[in-house]
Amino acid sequence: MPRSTFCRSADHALDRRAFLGAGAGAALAANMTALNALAAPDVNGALKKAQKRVILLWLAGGASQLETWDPKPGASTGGPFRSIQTDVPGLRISELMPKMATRIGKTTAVIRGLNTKNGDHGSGAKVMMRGRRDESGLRYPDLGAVVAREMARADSKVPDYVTFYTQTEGRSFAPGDSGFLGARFAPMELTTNNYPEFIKKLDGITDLDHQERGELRELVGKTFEKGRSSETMNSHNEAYQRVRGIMASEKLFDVTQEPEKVRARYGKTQFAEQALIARRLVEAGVPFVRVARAWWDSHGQNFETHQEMVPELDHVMATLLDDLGERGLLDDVMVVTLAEFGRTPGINASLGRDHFASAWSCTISGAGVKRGAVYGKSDALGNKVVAEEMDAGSLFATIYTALGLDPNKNYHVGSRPIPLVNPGIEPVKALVK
């Protein structure tokens, strides 16, 4: 990229220097998050119709919402691209998203009116990740750690927390972390390809010597455990203890297992077909998949950048929802398209869109969700919200409320009580059903 057209900010510096010193420990960071995540048995079909699912189509480095959802054609700020007309009355989308124009009256909410206030990679993808800022001294869980934590089974045997992100820019910014619920909710992290590196055993290992391994483990840790108690501890003996489980359920991660024909409808790329694997693993249970598709800061070159990945993400990202709604699925996963921010209206010397958090753009799709509703309005350029305005504690609130679960619902740490999102906060009750 032309040095004039990329990002400055401190968090792409963060990135690198995190990507230069994470050789000599991403074997053992793997290793321990595939240990982490360890969820176990297989759904039955009355289960699969209780449990409410996510998956996060994470638009890594900040999607514009003037080339997606919120297109302002013919304004100054409005650059070169179209409005279509949706299958909902008034609701015009981008050009570039001809196949979710025809969907989002039985699928998706449009929310237009975000205004979340951070435009910084790595502390604005922490805020949309959790709906709140971290405190001193009390990291807070991610979607993902929450949802895993209220919808997994304790004795699952497929992960609780999956996350796809395969491209290596933007990628230190928004790690999954499950906070203070510990590693029993934290997140299988796939990050060099589409399956996990450390779910097989070796092949130099029996059978016999990996069960009598986890049974010294065992061992030794009751052993430890004397005397002592933590949360801390409780958290890793239960992810521990489910290791055997979690290697059993390798081949949903394996798409050569889907027929030709369901292949070749999401399409070869990684995203698609991540999106792909992402329905394998909700199907089977999984509470909670983020696949992220980067990288969408486009400094300079905007239009450009825009004209070839909307369009993935439209096909995608209709088709996955075509292939849940054929499964019977669509009223029991929810589907997010969510990034750290969006893009600045105005366009910069290089045609290009900077960071912007002050009027974005989301999408909620599937379970409790009131499908073709549009929340939230910018002016007619884009700079700012003029009516039904959110900020992430309130997105995250009606995104749990969806889920039928209670956003006051208390966690603890120690004698403390912790809200699932900050007190105060209510649900947007026009998008949920």
The other form holds:
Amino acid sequence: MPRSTFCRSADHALDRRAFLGAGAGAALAANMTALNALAAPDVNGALKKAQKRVILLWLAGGASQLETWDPKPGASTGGPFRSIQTDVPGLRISELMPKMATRIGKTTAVIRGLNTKNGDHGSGAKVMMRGRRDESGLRYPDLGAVVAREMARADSKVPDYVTFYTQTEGRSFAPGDSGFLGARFAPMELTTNNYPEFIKKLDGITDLDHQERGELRELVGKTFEKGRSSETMNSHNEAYQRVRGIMASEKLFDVTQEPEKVRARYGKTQFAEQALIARRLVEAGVPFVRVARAWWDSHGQNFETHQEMVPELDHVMATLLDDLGERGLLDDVMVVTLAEFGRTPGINASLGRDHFASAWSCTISGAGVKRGAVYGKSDALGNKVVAEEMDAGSLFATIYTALGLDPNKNYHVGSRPIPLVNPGIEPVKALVK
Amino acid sequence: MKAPNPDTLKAVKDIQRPVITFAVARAEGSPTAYFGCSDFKVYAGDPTAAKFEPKELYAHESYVTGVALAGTTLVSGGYDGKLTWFDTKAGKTIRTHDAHAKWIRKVIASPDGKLFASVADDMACKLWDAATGKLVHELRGHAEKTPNDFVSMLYAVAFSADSKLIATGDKVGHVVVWDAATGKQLGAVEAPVMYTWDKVQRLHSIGGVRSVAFSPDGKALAVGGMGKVGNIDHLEGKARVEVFDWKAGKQTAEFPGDKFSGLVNRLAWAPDGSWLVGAGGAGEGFLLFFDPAAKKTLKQEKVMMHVHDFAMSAKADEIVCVGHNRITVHKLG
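Now that you have shown the form predicted on its own, what about the form predicted in complex with its partner chain?
Entire complex below, previous chain first.
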């Protein structure tokens, strides 16, 4: 049967796959439709039923491990804060985190041995969002895009990947990026406020108008489709369906829908409200939400900065974990605290700490993580990792495994298989249930 | 007595230290100074001696950020919230108590030697009887939260020369003058330029009033800090001093800074009131001399460290600066 083209002109008898194949960047531009065709249909089917989700608390600029998860009180590098005992025997964290200190055993694994070798904001952020460096000509998808790809429901009426990054500093260093997974898994980026204004129905259109316009578009579309076969058409229709679904989800972003006592519990700071919206989103099935809290880059007055910001992190993180637990979501929702790097043990003349990627910390809570686990050890001054070192790749392999994903699972870009993490990288089993 | 001319300032000693020294106190006429340090310890030593050999006296549980002397009684305070009373003659600790719920930022003694004052991030200024150690007054006039709902900090405190007035300054630039005898608030002035809240780029703050000092007659109050900061990752605001007629609540002089960036951590007036000296820093430090009456900057001297505190002799002819990994001695006249 001859292939049907839009205008029946021989000049345009070029199908989409052939078009993509013709360009130099063809493989990189492979979109969701192509990936769907290449992925085994049963892959992750069972997991999608359980649908794990992730909230990434992105501590942009680089929070200090010494003022959070790996304090060194009394050391020359330790700074002025004391450590406090947590509910995990032998584990002490900064006194700035009293709320998390009582919750780690039931919720969280602490990783103290990150050596990610990149102390630059821009490239460090990319590595820590993707788990590896891009290759020349190959842009890897970030954690959000992979989770969206793996966990999104086919019939989802909510966005798959949402990222809040309201402060301007560092935003361009770590934009959400779906890489070779294509636009289908690109994030919905909220930068100016907590509400995606562009999904609102125009005030001048009534609900009935809106519905009738949609029905008319469908009618015209179906008439046009008759006798034609086109992936582009299918993708177009799918996109419309998703936009309508997302428009219907606008209330998810409206924090005023929450009872006042819940809002008060989280607090009224921007970070707190965005964390609460993140909970609303994952509860509704959004696979990945990043809440970026900038800006921790404390080259001057490190202790003042952390005195201001860590208590907020402690409160918001503890409240979020409590809330998820009370709603029965903590086994399915993972909360990660991560940044592009940590901060130097050395204290500079401005009482600041500088960029440092050789021995820093992050946490993973909920989902399939072994709660109360502590992995990695830095030396007495915090200058280097002396046991159980992890790099970005092993961290991502561990995150994927704790979400029930096989980190060796392959995507295909053209005919090239691309695993979720680089070949040979293993998850840390001690951190996974 | 006429104060020495700031133009005669010269550095005579530069001592390298393995620690950050946050506070210094020195009794008039004594070569011995007392130092509060980042290794949590309090030391005694003569910085003018040919060889500086500090002796460790005792330790806190965090940075020691305030030391003050009244006669032979030394009181130190730190980020552990504790005040320790030490008899320098007997070489013994008298008492240690939990004085504040949060970091103690500064400890000073009244010029008449009857009171100690401590300020802390619990936003209280506490006055202590120097002889008995008993709490005399708890002064509360600074908000615990900034207008942006983050914790505030109470950095600065000073007595007037007659010991009757106390001034306190906080993170958002609010400065209160108190009656030392009654604990009542007498006035307030504002230095909001010294507080930078970055709502758009970084969502946190930097700055604050870091130093206050009454003129010898008690009529003028100098306030030190840093001007508005563009990139609050760094102490890049210009070193800033404002002078107020505190009774009228009016600013009388403003020194916005031009040469040096960073915080003005310590201020003192010449005994004749003819000039005002401020010290502080960021990556490096400074000593700045002003003539508040003429509204003129008299001298700006680079110091090879971020200066956290200094002790000036009664004649203003010697200044011992302490700070990041160094102690320096400057002479005037």
